[in-house]
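One chain comes next, on its own, written out as structure tokens in the form predicted on its own.
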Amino acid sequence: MRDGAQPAGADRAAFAPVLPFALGSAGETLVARGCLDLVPAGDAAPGERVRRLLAGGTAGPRLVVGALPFAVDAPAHLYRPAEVTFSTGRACFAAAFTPPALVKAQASPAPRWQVSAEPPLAAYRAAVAQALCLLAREEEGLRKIVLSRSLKLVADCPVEAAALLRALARDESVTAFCVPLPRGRILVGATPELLVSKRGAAVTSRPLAGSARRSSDAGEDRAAAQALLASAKDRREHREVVTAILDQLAPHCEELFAPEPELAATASMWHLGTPISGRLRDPSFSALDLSLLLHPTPAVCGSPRLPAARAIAALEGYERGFYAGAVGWCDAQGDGDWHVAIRCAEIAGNEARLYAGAGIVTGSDPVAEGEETSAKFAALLTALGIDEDGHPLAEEGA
């Protein structure tokens, strides 16, 4: 993973966060303001460059925050903030992203949106069919390919990233995140998936793979959950992810434990999840080192990793950027949290780019996988108050 930062003085001039960095969960929240230093470029691995930066005697937090892109050879975005606040629950999140006054001098009309599917749903289904052909031929040993599609949204006014973040954070089952990026862009999302967390020698990961859309009908919702838990196709897809993570962690751990998959729920989706835990042989191996070791997992790429990444580049037709990368933090002791950057949007002015993907394995159906991506768009679209065509959502009771 390369880090694309320039020398520190130029970095600070080129990068001025327009919003705080935030990771907000029901358990713990971090909010980081300002930027003292961007992690400098160099030949050393990012983890080593972060250690050197945080070992310096300069004032300020000894911690970096930021995002890793999906592509392992693309520039990461890591920086040392000027101020950091932790809280149990989401207290500091609420303080950093306060809602506007309830009474306004003049109410603003709701934004009007133009939505373009890139690629269109029909093209996405065709790409899934091509992926299934690759899997059937077992080309380069391929067992799974994760294919995504995006929605480009253009509003008639600037997109309010903070308002979107507040709406996403209402779902306490996810980790809401905000990552200010270079050139005034902002990555906003609500991820249910923990890539890795490290405290001392203790390491945890909670991969998700295998999904089903939730229903507002309680009976249908329970049936969808149980069907997912019993699905051989989804359990096979999930096993690919868990096995890859265990294989990567095993050489670095003296203990490692993974129970049977369990159901994990967000407001809009059911997932299969496995809480993995272990103890590191060398506690100096940092949370950032671990995230770079594990990323990208088969949950967002496929397996084997390199052939799956090549298939994604050939079939998707666009750069993922920070979608399906990781967002998080790491301190001078090596402790930190990194979450998989899914259910997210990259915002720039009047535009927002939304992403959603699905894992393709033998037995996948192109129509069903397309429907899964639509279900995964739902969290962001609902937070924006529109459907996949850009039409306002009907209010409850209307």
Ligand SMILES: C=C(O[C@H]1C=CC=C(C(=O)O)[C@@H]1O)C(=O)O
Contents of the next structure:
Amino acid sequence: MRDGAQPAGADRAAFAPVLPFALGSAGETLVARGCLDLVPAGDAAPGERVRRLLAGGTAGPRLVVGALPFAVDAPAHLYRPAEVTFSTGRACFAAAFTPPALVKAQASPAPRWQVSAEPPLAAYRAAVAQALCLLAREEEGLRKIVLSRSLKLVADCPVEAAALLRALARDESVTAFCVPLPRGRILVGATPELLVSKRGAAVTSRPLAGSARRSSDAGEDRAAAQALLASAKDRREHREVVTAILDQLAPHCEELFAPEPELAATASMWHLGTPISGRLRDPSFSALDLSLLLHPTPAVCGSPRLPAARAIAALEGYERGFYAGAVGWCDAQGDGDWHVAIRCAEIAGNEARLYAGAGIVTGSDPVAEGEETSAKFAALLTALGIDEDGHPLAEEGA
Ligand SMILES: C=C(O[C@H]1C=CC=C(C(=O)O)[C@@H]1O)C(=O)O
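Switch from the form predicted on its own, shown above, to the form predicted in complex with this ligand and output its structure.
Next comes the full complex, and the chain you just saw is listed first.
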């Protein structure tokens, strides 16, 4: 059963956000402070429970924010904040996470980090090789499996989520996010992938799949982008995502468009992306309903969905938690935005857990896929000022 709420019995006192919820993209930024209500547990679908909560007569914003986990049967974390600010650009976002001048003046030295790859890179490559065997046998019709690996980072002081977020937000091509979780944990990231956005009857999505590391050399960077655009393997990997999203949206839309894939760039990666747009038959079908319909797409899971999810559970051997889930908001009109929770870290005290995955299809190479996950870790690691071994990065221009 899908569950879009806290476990039964959870109440407001059990969740006191340690930081604001924030979602900052190039166009619009949402900052939400405090928590008035957690979305209650129940048998109804999460979208319906959110509708009921927001239809209630109590004061406060008519909107929920939060995160959906990767596993569709794991509890989501959705709540109604006490105060919400929407603004254009990222000014209000930066202000919400800028330390007071006094704290800035007393800035402590950069933390020292210990980094462990869990699983080690060699084990990840072996898992990719096993996935390739499943794909070659076309077991249960499998065509794509997205396999991730994780890095456990331990600092010699508490991890500063706000500082990490500010560093990530410097890349204007991504949506930087901060989601306070129960028990003081915080999900911080900068995702390039829009799961779904809904305003009235208008629905958009921008799935990504197919990747190449960017280069600081302009010629090499252009060549990497052109090679990605021309890669039959990456186009196949990408098509799985677009087809799945179109298939899921089609029954709910009176118009639906998807052009040919195009290049999408972050500061560190090239991706193939497809901007999908449509018009809903029933505009009361909410952004949360849509995200639960589409999630998990083959950008983070695989295809067909169920056998891919089973292969992931068997080959990865750990719970993904909120990594590869979705983060976003939904209001009483059903409008909202949900972004794919990738390029992120879950922070708790002195620890940060990073994840990165890569889509495996026939023709994938275990070594190249391992390298792709390293390239994807780079955004978070660079923002923390370290490499994959935990060593400080050389200062730019030094
Ligand atoms: C699963 C991740 O990326 C997805 C999004 C873009 C490109 C992807 C790829 O090329 O494999 C992945 O599908 C991740 O960053 O952890």
